[in-house]
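Single chain ahead, by itself, as structure tokens, in the form predicted alone.
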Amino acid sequence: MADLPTHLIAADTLRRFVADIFTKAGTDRAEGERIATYLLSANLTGHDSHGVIRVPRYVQVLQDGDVLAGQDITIVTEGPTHAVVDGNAGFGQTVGPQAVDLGIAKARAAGMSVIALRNTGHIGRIGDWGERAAAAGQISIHFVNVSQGELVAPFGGVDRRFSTNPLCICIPQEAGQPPLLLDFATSVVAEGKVLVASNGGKPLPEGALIGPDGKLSTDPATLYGPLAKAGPRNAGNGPGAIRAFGEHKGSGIAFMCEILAGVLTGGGTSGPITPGTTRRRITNGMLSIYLDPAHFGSRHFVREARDYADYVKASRPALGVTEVLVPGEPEARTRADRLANGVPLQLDTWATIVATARSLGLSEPN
């Protein structure tokens, strides 16, 4: 299939026009480039389901006050090696770096450390948290869920049960070297990639969506409703549901999502939402673990992890593959060629953003 004609524009013309339109929209400037900052590095590492894409429904979120500018994480409880920390409803890109540098700090001083985060506004790619921790040294570990967010059908279900509920665990390297990083949605696809499609980017993979039929689907508006061109899109309005990946395995991972990130850290899960209620604002839990190679015995962690990775690598690429990567290498490389080339945006995504942009007052860049 041909490539779709998509806006390229460089990365640090993105990131400020990014910030200016948070900063213009509420924000204080410092905020405003945190989250221009970590969107962009969704897009950069080709995640563009949780990037820039994401503007005009983070500053809808902020307009209607669903979440809120300028809040930091309050601690709930603590102990030694762990913390049960309340968002406050804050940007995911403003408290989860605050939670995550809780973890790392407990984590240094005893070996490990769990942290609990509940009631924060979207929180991301959860590969920046990784790539947060293994910078300082940390091995870690994500379980996400999103409270009231109910997207994805069981396995063998037809109804929505399920966040896409994200796991993360990410391995330190050596300084300078991309971590061994794991980051994927327990669904079929995360709710962002039915977006990118339903914006005219990449079509979806077949059996993606199912309709309260049972059919199964790759049309967007199975999960969004009718499709206006360049319009809003509410996953509410669909009558169907993204599929949990791997039938009864990705399934039974979100499920575990569910309890952990919700459940445990007191966030909630994303359902049961009551019909005829009005539905809480939408938030993420996630429930990280922390642990720091040095309390282990393991003097030599990171460069035994290396020669493992390296050991996987040398693995005979199956017909059709011209090389076996290890978790991680293909963000990396995404990262080097859009710094150097610029980011691809769908054109009806830009046309969004532009669109916000100009609600408040401002042009797009030149």
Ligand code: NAD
Given for the second form:
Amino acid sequence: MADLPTHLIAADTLRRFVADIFTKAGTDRAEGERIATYLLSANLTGHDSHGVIRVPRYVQVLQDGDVLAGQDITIVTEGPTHAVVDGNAGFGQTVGPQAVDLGIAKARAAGMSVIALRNTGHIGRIGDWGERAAAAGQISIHFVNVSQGELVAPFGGVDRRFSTNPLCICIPQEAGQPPLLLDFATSVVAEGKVLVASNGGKPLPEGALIGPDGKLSTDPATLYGPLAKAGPRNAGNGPGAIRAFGEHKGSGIAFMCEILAGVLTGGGTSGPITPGTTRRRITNGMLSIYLDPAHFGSRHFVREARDYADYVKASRPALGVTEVLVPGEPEARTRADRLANGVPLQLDTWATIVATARSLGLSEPN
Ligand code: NAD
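Now the other one: the form predicted together with the ligand, given that the block above is the form predicted alone.
In what comes next, the whole complex appears, and the chain from above leads the way.
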């Protein structure tokens, strides 16, 4: 990304512009602000793939009626330590935090809880939900899938069978300190990284994609089909797939995400999608486990976790590496940098956001 010219924009200006876009597109102001805040959070933490690059697609699905403004979760079934909740096809940025807050409240009372969230619009960067629980002092584990969103070939296979199925584990730290945060897609790259590459951004790593002939590829057209200069990409148009990360182990985690976030939540797995048919509404499913350390008899959990993280960081760096980082550090550093210096956006990404704004009668910020 550093090699390409970018549009640098102050975080708050970007947030307000994106909030204006969604408000104009049909959400109320509070929801527009919420969507903008979470998309910006992905950019601030360096996950541009899940940031404002999604604005044109989000507006499109809102206009198509595939995601609905102004929804709340409804409880399908619940007990003291669990709930199955329906996101009612609302914005993930609205129903996601509602589901997380339910899990936090139950874990605070009982020590732990499990929340099965289904039928929600795209819930973006899962780290936001881990960070929300960490801010309440809780550990959380999130398994995620995308119903009707198969994009990823399993280990040893060529055909799409999984979505990019992120896994997130987040550990609270002292107030004011960033949590320990593991948050990644179980594919070699998240789909958004293919999207970024298709807009002229960071090229894909070797072996990221696989064609229908079984040959490895780094060409985003493998996923999207022939690429138009700009505009929403449709992963349904490409002939190939993204590969699962970590050979049989990563592929196995992706498989289990489908079972937990797709089958157990009742939201459905990522496939099959019959060739030639239109996909049904694409929704996320998320199975989240919340643990309140106060109930686990470890009075110094946060401090001991920090001590261990420092011990890991004290490992001598390998050749060519300057420093050992623990999960969550890259995000915290990028956030500090981008809040201070602005958010860099690929020129094509910025152009598609501005085009979306103009189509709604808005002009770009000065
Ligand atoms: P990634 O490959 O950048 O990995 C990020 C993780 O690795 C973080 O936990 C980070 O702290 C850690 N990390 C990175 N560099 C490190 C280093 N040098 N040392 C130690 N730890 C390091 O992430 P990704 O797979 O590209 O996923 C990007 C985002 O996409 C995630 O936020 C994920 O939640 C999101 N996502 C969402 C969906 C969805 O359907 N909503 C689907 C897929 C991915």
